[in-house]
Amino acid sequence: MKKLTVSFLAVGFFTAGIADETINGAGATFPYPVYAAWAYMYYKETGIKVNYQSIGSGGGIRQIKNRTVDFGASDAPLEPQKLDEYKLYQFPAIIGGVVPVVNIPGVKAGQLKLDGETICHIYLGEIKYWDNEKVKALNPELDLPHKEIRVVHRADASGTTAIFTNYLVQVCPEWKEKVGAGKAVKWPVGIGGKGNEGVANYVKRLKYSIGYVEFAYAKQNRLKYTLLKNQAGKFVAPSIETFKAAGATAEFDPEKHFYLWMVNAPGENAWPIAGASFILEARERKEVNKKVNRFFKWAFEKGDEVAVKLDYVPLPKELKEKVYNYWKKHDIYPE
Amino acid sequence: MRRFLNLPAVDLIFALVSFSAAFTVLILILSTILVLYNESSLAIHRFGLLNFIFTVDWDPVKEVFGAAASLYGTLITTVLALSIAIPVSIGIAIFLTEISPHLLRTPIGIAIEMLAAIPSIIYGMWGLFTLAPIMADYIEPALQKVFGDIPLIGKLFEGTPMGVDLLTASIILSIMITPFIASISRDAFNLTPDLVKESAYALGATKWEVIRDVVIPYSKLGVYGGIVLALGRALGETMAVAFVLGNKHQITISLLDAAATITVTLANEFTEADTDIYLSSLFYLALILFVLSFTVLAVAKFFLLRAEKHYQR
């Protein structure tokens, strides 16, 4: 018994000993796989542990607001006023894409073409059948059936929904007026699936359905994605390249702490429904921030390959430079 | 107090330890209420009690929140699940105690108890991947065919069957609570003295008459207790229904339509709730569920106690 106590104490001291070599973060679930992979590689290289808990963006914001973690992570950017109120810094760390997926027998992946307005009216319940004039006009070469469209959306609140609805708000005034954008909205039609896996499962199962999922889920589950018309008027397919193009042409402004919904980016090849995931840091803790930023600087330099492997999109070079300058300006750049 | 002080030291320490253990429960409950009330005070001020309870809208974008839809979903799924589970579990208990051959009793009894040990997330995933497709493809269309044309009852089965609805959620819930009612009822039935049963048989009663007139009246209280326990479980169950209910804030008559319960709303939206009023409204929902479960269980307990008194006389 005594031995046991001693060993417990020893473990306690031991963990206390390396505790200052640990960086604690919490927040968004969407970038968790890539942050975890980065953390593992970083630990192997430097011996510094990065402990990231994917408790959701809301939780991440609350924890950094209460200063219980070293950094928070959020899929939705916080507005500059909010950042001033909570005394936080914010910068993007990784980019992801949201992809509309359909299940129409006879239609293959990448065949169906849609634009923002059509998707908006499908999700408003105003386009009810697949052979609607607007859908047909975009797809003259496809023989679309007169079947009811079954709309699938997320049941839980999520960053994916926030990106998707922000896109609809940008391209469709009616959506802005009737529904609005957010992590959870009051859906006019459709059924809700819990998580990306829930939506993917329904779309796979229900014929004549449409849903939206993160790119990684669409790819890994071999769901039939659609092409989308971007702001430049070109139809693009979802891929790492088109997401990157969106990231490169989106106008992130360091003055506004990078507050930007990366939807409907202007680039020729840009995928219109993309979003960055953000890191939040407390303004008064310069030393801690430098430690955290050392990790992210390392990730920006060496983590691109693993991110792509996990179907995430690394920040384009220009944006990384902007983040470095932002750090320098606020004196949190790791030497 | 003097009674305690006169005790030997060991007994005194033990009394204190056990007292503080028991007292912790009280403190826990009180502090839970306090925290819930404190966190939800913003929503309470903004929406009031009755307004909140009777508002169907749940719109995080416009920051309009109401509990009506979640409350409705909670009550419907609970009632439906109980009305499926009670007859089935009492049937199981009767079979196990009175009808089944001895050889079968232990394996079936263990199987029932194992059912209670399965984590609820497993039920949820099973519901999403296995039960929901079966419901959507076979059971719900069949129900629509049989009942669809009957006035009033037909309304219960309207809509396109998709398997994500009140009915599927209630069935999963009923499977989850069956072991509670079944195993407690079985134990209660087993307590019926053989002497009484044998007397009834000696008087020429059939098996059915013995079960109906001797076993069930004798063990009624135990069965009620099991039902109350199951009720508490059904009110608070989260993960099993979160996957198959769709989290849609609406009041619907059709059982083949998506809905929300309080726990499902909390599970789906708590992690990502970022505005203060949103979070506060979720806490308000939790407070309402707490009070609701507390009231329902208290009322059930009250009747149980009254029945017990009546029975002892």
Given for the second form:
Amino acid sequence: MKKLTVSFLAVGFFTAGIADETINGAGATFPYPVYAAWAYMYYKETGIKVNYQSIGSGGGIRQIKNRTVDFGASDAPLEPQKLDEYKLYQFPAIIGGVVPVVNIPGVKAGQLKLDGETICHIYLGEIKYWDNEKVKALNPELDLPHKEIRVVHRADASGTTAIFTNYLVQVCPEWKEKVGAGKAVKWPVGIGGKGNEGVANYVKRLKYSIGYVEFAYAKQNRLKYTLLKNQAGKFVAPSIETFKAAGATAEFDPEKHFYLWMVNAPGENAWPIAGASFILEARERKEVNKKVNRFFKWAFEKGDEVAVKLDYVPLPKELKEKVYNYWKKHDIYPE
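Okay, that was the form predicted in complex with its partner chain. Show me the form predicted alone next.
Coming up is the bare chain, nothing alongside it.
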């Protein structure tokens, strides 16, 4: 899968002079693997290049605010008043999951169990060793080492961080009080990596580390994901099925420009740290938006299979129809 992603990158960078038309976007690293795959397929079919730069949600918001790209992408949805202030449209494009990953020798993927409170206290720096009593209580069958936990977080303004910290705020009052939620927060402990790629690389290299990445990056880098206790009290593994279960209860409202957080969703099989990735467009650029939306409409119609292969959840049919109607309402539906 890693080689496949690199091949998408190669096409993206070397066909710029061949395509008659180029769409430029920038933002979240969370959806990059699926956007790259869609862009490759779209270019092969239409000759139109989609140049998407994976720079983080903060960068994507900044670039569309400055009108330096055709679209921005963010995993942290903007509130309606912010969209009005920046004169932007917003709609979801894909659903995925943020996954805690660890590098503990002898511990395999899906063996370590964690809950929100324990992750919170690890990231607060209050649980310092893997054989801490709270971690051992969740994992009585594992022989956890007395090794210092090496905490890894994002260094850049990140929608993945916004999803992760919004989850911690919901499940841990101390996190809400001491740190809060956002694309960038003041981390109490740990080292920062740039992008999902940076966090994945750190966790892969550092023994006894913990980090959080979008699930596709965990699988691509063969990182050891944890099980996580959900709102229903059940330990679940990250998967298409548990992300779908989280999305099943999500009620996106087009009147609020689809503003919604999906973390800590109810449901026995729901993954607790799920989220959507959103597209941002400048309101005054009707024709540019139609060109961008023609690509996403194509992706919604022809890209579901590759999205699932890359461990993302395509938008449900009903949500796609809501997006189409939103485009029609604002006169940005591609003809």
